[in-house]
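This document opens with one chain alone, in structure tokens, the form predicted on its own.
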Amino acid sequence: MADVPHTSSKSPASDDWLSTACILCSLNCGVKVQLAGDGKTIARTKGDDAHPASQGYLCNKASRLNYYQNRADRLLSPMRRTAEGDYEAIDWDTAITEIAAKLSHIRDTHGGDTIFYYGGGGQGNHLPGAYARNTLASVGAKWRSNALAQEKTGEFWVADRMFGGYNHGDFHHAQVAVFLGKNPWHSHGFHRARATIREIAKDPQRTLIVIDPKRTETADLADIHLAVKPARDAWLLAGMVATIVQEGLYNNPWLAEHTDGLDQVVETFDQVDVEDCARKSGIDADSLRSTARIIADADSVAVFEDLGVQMNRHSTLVSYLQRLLWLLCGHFAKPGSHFTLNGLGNLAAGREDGKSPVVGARIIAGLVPCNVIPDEVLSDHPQHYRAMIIESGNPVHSLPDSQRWRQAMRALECSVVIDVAMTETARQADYVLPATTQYEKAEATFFNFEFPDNYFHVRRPIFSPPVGPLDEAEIHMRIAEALGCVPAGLEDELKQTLETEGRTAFRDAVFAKLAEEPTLMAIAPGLLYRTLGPSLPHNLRNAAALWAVCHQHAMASPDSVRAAGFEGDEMALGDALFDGLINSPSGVIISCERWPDIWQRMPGGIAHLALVDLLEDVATLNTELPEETSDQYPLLLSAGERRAYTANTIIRNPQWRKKDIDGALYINPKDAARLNLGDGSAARVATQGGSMDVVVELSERMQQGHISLPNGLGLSYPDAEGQPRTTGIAPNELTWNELADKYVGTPWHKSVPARLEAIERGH
């Protein structure tokens, strides 16, 4: 099958622009597309002016979306692994019957809690997380995880303990914007990122601060760039908080009214040696202190931490310190500062949910830490994971220690991957089930971090799916049926009620059935897909599960929903909100709030400053002697860096990248000269986890001793002759599971000890 270019040489079929969204980062900016005359390819792309948040803004990557939709590695039939390790195509009935039999056997023999689920996310592909409940509840599965557990759970946990929910910053109005381990020029994180950064940089009344070892594109525009030593952010932030405490710059009256725990924080930071923090962080003490004073004196401050610190040493502590930095100064619950979220669904909950069964790792938001999953499989513990269902994810490639992941996959008694392509993970599975793409079904984004007006976008399908793949909703409902969990005649009964008596009677009938038989909750999402789904306009059947979510949101926040323009009593309000979603092709505002409303969402109406365990860590920073490298591994590798032409791995065709197709390793010229390397040289990078051959690119942006590889490479894709070819380096061939945060297990991908040596090409 020949590759399809990202734009078509044919003229658009019409002048119609179809509304959808980009799926290459968490923002899911609104996109307008025109299809080519064949109706199968995207001919033109532009920003959607009607989208409530992105407002027509679009970065360079969205124009390449056709590489995701039209691909040479599309999976069109269920596949079963043979005894020889190859794959054979099978029909859907055979696949579902065999999978259901194996899962039920494991459940009945060892317990449903030995069946593990990885998924429920994927950039913009979130609705399968709701429909997977049909399968998971039917087999009694308990444990799950997804990509958030290797990135965000430390931050979620800290925010939940301090505020009772996740917080975000109002960067569009902040007088001071701080980016910590974050390069929004490429990784975005808030809408209209590049335009907003330029606006801040040009405004003499505003200040842009970047804390990053690398001189990034955002740092180029910054008023202040604190080029912290790699992995030393905790010392820098502790010194800045200590400056605010020791110089009495904190907002005592505001803190007395809105927080508790100030005395404990002051007592701890009074003892912090700021000069020592400055030395260890690599930032001179005067710059450290003056930056802290700017934050204290500002009218408003918004801080964004990201993977540069969240996948690094002391990551959970850093999440705490940066919050203390602005909270002590009162930069919360006012324009230009920070707010807690009130979205449709909550993917950023940070509650602690016990321990994993084998390793005993702390579980945040129900997510098992990614670093321990292979150990939870490769064990003789009676509760070790024996089966795994993986959906919209590629953990063999994207999680730490790919080699150990491959071992774990092959040790499972049953493994099922649901995806659009034969990914690196799919090639280790017993069964691979083909799903429709994000542009062949209704989808939505749940990372909605806007305030005071928050939005939601239900995307309509713009392509018809080929014969073979199924929506994840249908796949999970078929498995539930094969497990005997769907009562005979129930679908027909609810359909008839909807068709003859309307949505209100249908709603009452559904709620009554669930009250009479609570076990039906196990299949409720799929039941809505089968009954309510076919009645929805614009081919939005896959959005049916959102009907229940809308009712939950309307009941939890009726005032903010009504303020957004929706009307109705307690029950009718949810229906009105749902109708608003499915009839707004570019997205719609779902809640309108005021800044004081934030305090009402917080337990007790206050923020908690003193997290005792993390304050104990602060107290030992000055006695800690950080040494991240060694004689054997003298460099620190950032294993996965966002660049202009990298994104998540759902685009597998390397031709989508206009530059740096092979993903060069960046290195400071002085380090390169010492190692006898030049631009384009071949080198071997080695870590405790493994070694890989790379192409080198010299970059003055890198500090000495710091090297980086891009994310999103190392994927196998058919070449022009149809043979699989791997382009670039998969960073997780170089990482290992023990290199992780002690609290929540997030990996230290941004500071992997490594060595580099020149090699001759072909060796």
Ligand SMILES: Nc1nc2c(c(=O)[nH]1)N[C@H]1C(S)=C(S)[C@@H](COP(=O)(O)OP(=O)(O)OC[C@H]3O[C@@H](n4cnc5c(=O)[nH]c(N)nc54)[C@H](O)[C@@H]3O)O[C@H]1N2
Contents of the next structure:
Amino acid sequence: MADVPHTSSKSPASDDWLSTACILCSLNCGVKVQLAGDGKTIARTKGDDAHPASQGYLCNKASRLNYYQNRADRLLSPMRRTAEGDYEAIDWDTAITEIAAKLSHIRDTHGGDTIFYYGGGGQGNHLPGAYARNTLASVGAKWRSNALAQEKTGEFWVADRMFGGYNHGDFHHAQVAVFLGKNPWHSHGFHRARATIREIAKDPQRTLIVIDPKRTETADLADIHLAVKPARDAWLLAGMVATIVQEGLYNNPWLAEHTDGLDQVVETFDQVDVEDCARKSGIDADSLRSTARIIADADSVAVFEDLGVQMNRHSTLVSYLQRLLWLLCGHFAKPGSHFTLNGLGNLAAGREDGKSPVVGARIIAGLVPCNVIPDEVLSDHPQHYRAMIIESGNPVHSLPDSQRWRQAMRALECSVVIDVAMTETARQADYVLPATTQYEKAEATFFNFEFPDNYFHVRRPIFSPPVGPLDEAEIHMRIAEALGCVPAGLEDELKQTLETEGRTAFRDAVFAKLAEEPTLMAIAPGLLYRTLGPSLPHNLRNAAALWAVCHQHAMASPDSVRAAGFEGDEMALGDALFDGLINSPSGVIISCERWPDIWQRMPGGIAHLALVDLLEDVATLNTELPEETSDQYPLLLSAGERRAYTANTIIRNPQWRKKDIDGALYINPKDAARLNLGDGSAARVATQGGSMDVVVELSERMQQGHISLPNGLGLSYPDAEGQPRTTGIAPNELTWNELADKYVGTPWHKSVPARLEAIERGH
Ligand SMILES: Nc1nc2c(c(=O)[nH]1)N[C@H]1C(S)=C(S)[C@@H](COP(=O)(O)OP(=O)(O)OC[C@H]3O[C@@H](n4cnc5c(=O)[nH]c(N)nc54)[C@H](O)[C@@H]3O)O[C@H]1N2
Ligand SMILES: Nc1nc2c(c(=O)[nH]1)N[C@H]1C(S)=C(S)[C@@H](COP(=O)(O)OP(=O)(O)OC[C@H]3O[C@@H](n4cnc5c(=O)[nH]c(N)nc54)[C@H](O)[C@@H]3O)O[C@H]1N2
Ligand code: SF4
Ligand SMILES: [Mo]
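Structure of the form predicted together with the ligand (previous: the form predicted on its own):
Full complex below, order starting with the chain above.
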């Protein structure tokens, strides 16, 4: 491999440990690093004990972060696509001028709402999403989406209708922890996951329940593993809720005080045939009922649903059923149970918000369902998307039907990708703009789901960027300027106020300008980056947009911010919070609440049990005859499993994996024998969407009829000669748009009907 960076091969230049975070999953555990003498390489990594949530914990992946920072495929210059489909380097002025001209032409001819925005944040970089506002408002863009609209929108929608906001579980204190289509051993999803699962497993007073067709590493530790048939969770959960209803195990007085809709729920589940549910789910009725009773009897229960059910049949219904299971038993708003979120920004407000312009798909949380985006491009509808700006996302690789995505990208009149690498998506774009990495600018995560004390972590840059790449904030501000949307002299005026009169006067001046000219809100993030940004210590310029977010949060939740130790009147509180973030290299507690406060945050102070459309689905489950496979496609493929060394497409160099470099297809030995396949055999996997050649690995963990491929493989990376080489297979070459949830369009990647056959190696 070219330019392979090994963390271990260089010794640290000094004993200084710098604070930052791991960016390989949503948790962003606090990390301490030592740099090598070249100032460009991470030499040593350890957990940061001062991080409020991860408290020194790291998983196996964090020691490989240098593979993200140092890479042979780093983008160093803006690139423009040529007529031949190659890319040529161009300078920034040319790139910005041409992009602005194309976008303004599309805006003036067809309307700004034909310009679509995708991405804005991956697992640890959410600030581009804030700065993109500058470009979007400047061109009048309206529609957008990101990866949440292919996994979490069903859950957001259900949670919003039941609780008025997204919820999460207190797994660290739950007496009973349930993992539903979730393998936290590899995928985490809450802090210190492996340590926490081990603690629950060891404690005789606590119970670990795993619902997964596969005997995962988490299932190995479980007290109860319900190895549900793939894609049949709706029956299992409906049977469990029906057990609670039919045996009268629900918490009547508590429900009367805190919820409405119980009668409708009881009426529906009284009619559910539990034996039929058990049969269809592949779990015997006794285990199903006894597990439901454990949940009803427990002091506290926390449930984590994830992709195994969210990317599967009946996904939105399952998000509802699992909530009914614990809400009926009162496992909400008390320690060890569930809570609604209160953090900086409101990432997960699951409101339903109209329909997409071309195909009329339901929009949740402001996000167009990912599976319809190509349809919204490849159409002659007058409002079809004609331009796309994509940043911190790789949709050609990560969204259903890569083939159709390539087609959609090439059909656009203008496409711009902002990334650190020449990704599968960048290779279809008209312009590719190089961004600084997450270790070369200030960054922050908004996935902070802690309660009753919540935290925030602003990371300081640990490297100087190379010449070429720019922060997204700068890129978006330059586009806004080229579009003529930044009033002349405004930046200098505000900078002058800050320099001569200080932050309080600056704050008053900013608020006065915004009150005077509300359209300036559109460029506020970039304006802060240019004015407040340079005054911030520790090279935190890119964190400037958080200043506004801090003010919003302090105004919305002053009591909980004060309880966290920040002081000041209404206006000063936001500044105090911002300074707290800036001055805490390992993160800081930003709000402290009490469990009963949750009710105050909920509209009407109660939860709603009855969602009528979903109850109608429950009523038809017993008459539904599930049939996911066919003679042509007899297996169910879980397309995109999390493994020890996968991290979406954040690290592209295959050498970062210590094992399973090619990402094998796992299959039960009995299925393999029937198909004449042994360990390491080559095989062809075929679906309605396409076919790919894979290497097979036999695994007793897999149920018969169920096969799995890892997520995040099939990436091209330069080999030792600098030639692009693809390792493993990209799962979405095998998936397609229509295999998706009927309410919110989340794809059913975890149960793709498939066929497998042996092939000769090198075939
Ligand atoms: N190592 C690693 N960690 C990651 C990531 C990564 O790429 N690599 N990505 C991060 C991201 S973006 C996300 S969203 C999370 C996802 O985290 P998870 O949802 O935990 O990840 P998956 O492995 O995709 O799916 C979880 C489980 O669903 C099971 N499953 C498959 N079919 C079914 C079914 O029919 N029913 C049930 N009940 N289960 C089923 C699979 O066997 C698998 O064990 O992980 C995050 N963490
Ligand atoms: N078949 C199948 N498909 C799946 C899944 C599955 O289980 N099965 N999982 C899905 C899930 S849950 C998710 S979340 C998605 C993830 O898919 P995407 O949302 O596409 O996310 P990533 O692969 O993490 O891509 C992040 C991009 O950001 C770039 N990047 C990194 N740092 C920076 C930076 O500082 N600035 C900029 N501008 N760019 C940066 C990276 O190079 C990369 O191209 O994949 C989904 N796709
Ligand atoms: S759990 Fe692992 S991958 Fe996720 S942020 Fe922490 S160290 Fe990184
Ligand atoms: Mo995800």
